[in-house]
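Here you get one chain, nothing else, as structure tokens; it is the form predicted alone.
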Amino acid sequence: MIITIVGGGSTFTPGIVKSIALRREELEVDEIRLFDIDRERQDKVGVVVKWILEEDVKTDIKLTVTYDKEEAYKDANFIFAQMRVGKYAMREQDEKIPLRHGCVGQETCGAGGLAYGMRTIFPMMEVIDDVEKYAAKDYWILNYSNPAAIVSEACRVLRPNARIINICDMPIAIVDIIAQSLDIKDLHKIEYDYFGLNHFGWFTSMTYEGRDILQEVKDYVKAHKMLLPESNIEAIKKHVETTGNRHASSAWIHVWESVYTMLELFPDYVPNTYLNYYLLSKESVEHSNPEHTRANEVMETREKTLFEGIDHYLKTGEISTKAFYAGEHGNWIADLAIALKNDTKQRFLVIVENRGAIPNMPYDAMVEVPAYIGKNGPEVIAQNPIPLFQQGLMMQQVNCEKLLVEGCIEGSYQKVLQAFALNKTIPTSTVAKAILDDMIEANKEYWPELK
């Protein structure tokens, strides 16, 4: 069994290992292989994997670390995608062009998340041939690169016999932040109901152990004005960085606020916390600053602490535990990888082809539903029609990506410039077209030629 981590060089990457670690025996691993072109931040992260491995978890499981595709690929039964093309330098471009045309700039959301999925449509069709060129016949590629909704889009159309699952953690990291505000110990008894986008979705229902828990979830943010536990608001009212789940810290405290107001507005379903960048996009930017954005952010903590402590490890052979993040994050993906090889049928959300499970959406809307996962993919569950509202946005999103799609690959300024206008973070056509422009230049070495 070797799985094939890549963006070996991610942050992520130790705290994915480590949960492959831990799961050995389910997922009966041989070898992990890390794969990345930027080979000094992967030798880096390579050195605490190794320490995880040997020292932390005390596994034989062999470590390669690798820059060739067919050493990385050959025989490989499962691939870990996670690659942000560009890296942090462009995503730092994603939040702060669109800010200073005075629109939302996220990652994965409006004009920034279409920037970035411009960028890696067309490694992920690399990584798709090489995988189908070297690896087992019935391999299995696990992508989580952002953003997911337009990458997996660009699957459908390019790529549509890939063996791919495209799939998204942030609903089990609100479920956990749920689990831990209704002090509930073990999220995975937790079962609920959602229908969406990648990133622009809702809980219909949540139960524990039978209860109902969705009117307490509403509850809880109405009293609290915000979805975090008691114990990260204090925290962040102490300005005290909170630990654990990386998305319960000051940095997210606007978009765990936004939970309340999106609830008192519209409090029949529980949102994803990135409708807010939808639904309160004024608001969002009002709380952006344009001068240091979350890619800032996350270089200051999350990236300067691991290759820190790397650093430290060579000098000192001392290494701390902060140095890398296992959580949710990675645990949820081992999960994924054990149901697919020993047929659980666990459930988990994917996002797939709708093709009827929501019956008023497109039938080649790319959907994010709940599905039994078992060893032939994801067997989908049918949702009930949606309501008007939820229905009529997610048709302007799936547009937008759709148009995106259509304009990459077809190299057409036109499209591209359509699917920012329809974007819902974008106010006006003429904004859009002076965002577009300015994306163009910055992502002049990635980006196609649109003409």
Given for the second form:
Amino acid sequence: MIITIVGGGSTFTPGIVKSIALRREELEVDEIRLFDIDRERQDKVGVVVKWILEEDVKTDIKLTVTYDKEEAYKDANFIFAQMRVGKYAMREQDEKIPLRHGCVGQETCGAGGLAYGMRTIFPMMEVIDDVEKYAAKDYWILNYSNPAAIVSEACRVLRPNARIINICDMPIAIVDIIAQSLDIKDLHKIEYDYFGLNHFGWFTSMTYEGRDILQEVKDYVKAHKMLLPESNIEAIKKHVETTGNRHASSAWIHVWESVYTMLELFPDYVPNTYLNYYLLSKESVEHSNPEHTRANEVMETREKTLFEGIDHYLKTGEISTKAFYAGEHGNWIADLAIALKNDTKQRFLVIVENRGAIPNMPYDAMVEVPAYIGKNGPEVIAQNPIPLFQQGLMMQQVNCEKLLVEGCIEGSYQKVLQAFALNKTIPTSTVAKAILDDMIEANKEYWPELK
Ligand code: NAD
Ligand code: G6P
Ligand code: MN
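Given the form predicted alone, corresponding form predicted together with ligand NAD:
Whole complex next, starting from this chain.
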């Protein structure tokens, strides 16, 4: 069993490797390979990965750190894809350019997400083609490279037969926060229904050991005016940085407060936090610092801690487990791989072609819905028709993403402009054009030419 991690130099690699190592018996893993195009970055991450495998979890899993595609993918069974095309330098542009025009500045939502999508579509197709060429015939690519909504639509259009499952950790991160807030010890016993698009969906039911907790969540949010555990809220009040929970760090706090505002306005379902960028765009812009966005925060915290920790280890032979985060993110990816490999039919949210799962959404829309996962991939669970409000929002976003993918493939300025103009975070078409023109300039190295 060979698992290849694409974007081996990612800040998430150590945590994911730790989860794989801890679950090695269920995964029967013999070898982990790291593949990246940034040699320096991946070599450093490779150092801590080796330490995790050999010293921390004490396994005999073989480690290969490579920049060669054939060596990376040869006979691989699972490919975990987590690349960030353009790295944090471009994330910063994705967030800051729209803010300069008074619009939401976010890496996966709004203009920033569209720009990141334009950078990622073709590199992702290259990964699929290389995997097809070298990997085991029954390979599975688990892709969580963002923007997953746009990447998955591009896969549907350009590589419809690829064995790829596109996924997102935000719903389980929200369930984790809910579990901590309601003092529920085992988040895996929380069951829920959910529908939407990636970074654009709603929890419609939630139970814990048969107890209906959706209303409890709503009551908790009403009482605390945000969705975060009390310990995090206390830390925020004292201006102490919360540890261990990246989703509770500074730039994310407003996001958890927005759950309160969204639930006051639309109390039926518990929204995915990402909906705040669409439903509360103006407030999101007001809460942003156009000079210092989440990209800066990540570079100053997660990235700095990891690479300083590695340098310290190289100098002293000592490593602090605080250098990297291991937990739910990696566990969730390992869980999914185990479900595929061992045919467990465990339930996960996945981003899939609708094909009637949501009856009043188009057949070919990429939706995020629950599915049972076994060796042949997702068996999607059929949904009831969704209400007009959610359906209207989703249609606007689906068409925006489809236009972007078409525009990117055809090199069509007009279609990409329409995608920007259709995005709910951008108030008027002249602003859409101004942002697009700035994005073209900033992304010269990465985007196809638009005519
Ligand atoms: P990062 O910049 O630390 O790591 C990304 C790595 O990808 C870098 O080492 C970079 O060199 C590499 N890379 C870039 N282009 C590549 C290419 N063409 N081929 C191979 N490698 C390439 O970023 P990060 O913050 O650790 O995030 C990694 C990715 O995971 C991002 O896309 C992020 O959005 C995504 N992510 C997704 C979810 C989800 O819910 N779907 C959750 C967490 C992170
Ligand atoms: C959530 C989302 C991911 C996104 C991440 C960003 O986990 O589901 O898609 O990549 O947040 O987190 P960051 O710490 O990099 O801001
Ligand atoms: Mn996500």
